[in-house]
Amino acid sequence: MNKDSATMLDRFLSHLESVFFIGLHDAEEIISNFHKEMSHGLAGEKSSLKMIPSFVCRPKGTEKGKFLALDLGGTNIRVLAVELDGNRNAVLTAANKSVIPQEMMAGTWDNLFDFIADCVLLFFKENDIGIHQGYSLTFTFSFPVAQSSIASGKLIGWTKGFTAAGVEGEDVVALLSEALKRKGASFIHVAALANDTVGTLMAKSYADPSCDMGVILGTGTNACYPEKIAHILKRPGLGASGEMIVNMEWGGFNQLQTNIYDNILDRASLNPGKQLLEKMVSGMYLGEIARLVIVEMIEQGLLFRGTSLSAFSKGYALTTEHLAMMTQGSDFFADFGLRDVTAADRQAIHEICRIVSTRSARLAGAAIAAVVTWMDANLESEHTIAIDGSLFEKYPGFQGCMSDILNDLLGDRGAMIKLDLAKDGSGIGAAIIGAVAAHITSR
């Protein structure tokens, strides 16, 4: 590479860094806008945060028994059996996991729900669970649902690449119960509906009473926290005192500065204009943002000597796993048929991955700071944040970047916030929701 092109490459990368950087001032603005949107959402006013009541409070840690859970994420479906010992220990006694096929995500409601029912039946068969008794199951459905009771709720709109026809506006518990019936499995009763964030919070807080926030950083992103019932102004009649977990649907937060790559991604997405925070943060999109940067750089002759454009021309060809590989010091070049990549190109791609993933982690950190300071403005108590999702778990350095922004924003008091992986939390938590629901409905 000659000196001129090296300078141009450097210039491009430092510009890129500034375009994606979330500084202290940006983060403070995000926090203040989060607080405004939270308050509007709780009051039932126009807001990009839906603030959906979940109809459950945190567990006491004394709930006991065996429970089943079905966890429909954005990428995988899991069926689990969980045993609660009544003394803050939850044990996963059986689990099956399958990848959700693309044709189910994009087909029709009956295909999707028959597939889900088949996964439940397969779980019964493979784990040798008899069908001689009734089973209660909690359905974790990780999409925005307008919940109307502990065991009913209508899908507001698909996210994360799902488009299955005939589900939006419908009660997803009814769709699942009907599919189970069609498959001859009416011995399974869908006793509760939950969101994965709520499950994640429930799982960790069953074990640790200092846990007061659940966050998802996987295919999508979302969060929940316990709110005082008196503050949920849009739902009078929930009770005068006590708390209820609120599913924020924070992926929809839209008071954000987007850049040219965010705008291209959004326009070409299945849900343009929606889920702006999710599109800047979550695993489904980081690879695509990086791909759009790479395409521009190839077109400007700044990467691969202006060749190899066709290798990167397909939308979503580059994934967040690919970025994680780069960050780890390995590379994805073989997957794209690229040979003899120069050291300069490798270094530039490494930088792109760092820039895109750092913004994601800093935004996620700022959003957590917003929710924690909403609950506890002066950070007087400890807050354990239960976080589930492969992005948080597996992206090298991601957790460190989140802690950095918390420390930048909150100084010493940042230490009051503990980020804690809650692996498979949404599934175990669903079982705990089942336990709390059984208590609520038997009262």
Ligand code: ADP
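Please supply the coordinates for the form predicted on its own, as a counterpart to the form predicted together with the named molecule shown previously.
Partners and other molecules have been left off, which leaves just the chain.
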């Protein structure tokens, strides 16, 4: 690479850094806008945050018994059995995992829910669980749902690549119950409906009473927290005292400064104009954002000179896993038929991955700061944030970038916030929701 080309590359990367950077002022503006949208959402006014009541409160840690959970959170479906000892300990005693075929994700409601029912029956068969008695099951359905009770809720709209017809606007508990009945599994009663984010909070708070926020940072992103019931103005019949966990559906937050790459991705997506925070933060989209940057740089002659664009021309060919490989010091070049990559190109790709993933982490950190300061403006209490998802768990440096923005925003007070990995929150947490629901219905 000659000197002029190197200078042009450096200038582009410097510009890219500024386009994606989330500074302190940006983060403070995000927090302010989050608080406004939270207030509007709780009041039932127009808001990009749905603020959906979950009809469940945090567990006491004394719940006890054996509970079943069905977890539909993305491309996989899991069926689990969990035992609670009544002393803040939860043990996963059995689990089955199945991949949802693409034709089910994009097919019809009956085919999708029949497949789900088949997975439940397979769990009973493979774990040699008798069907001579009745079983209560909590259904973790990790999509935006307008919940009307602990065991009913209508799908607002599909996300995460699902488009199955006949589900939007329908009660998903009723659809599952009908499918179980069709499959001869009437001995299973769907006792509670859960969101994976709420499950993550429930799982961690069962063990740790300081946990008051659940976050998903994986293929998608979402958050929940306990809100005073008196503040949930859009549901005046909930009562005047106590708290209830609110599912924010924060992936839809839209008070954000987007750039040209965000706009291209959004226009080409299945849901243009929606889920803006999710498209800037979650693992489903980070690779595509980086790919769009790489395509532009190839077109400008700044990367892979003499290389055909075809390797990077397919949408979503570049994944977040590819970005993580670069960050770890490995590379993905062989996957794209690239050989003899120059040191300058390698370094440029490394920088693109760092810039895109750093923005994701800083946005996530700012959003967490917004929710915590909504609950506790002066940070007078400790707050454990239960976080599940591959981005938080596996992406190199992601946790550190989140901590950096929290420290930038809150200074010494940031020490009151603890980011804690909560693996399998959506499964174990669903069982705990079932335990809390059983207590509610027995009163």
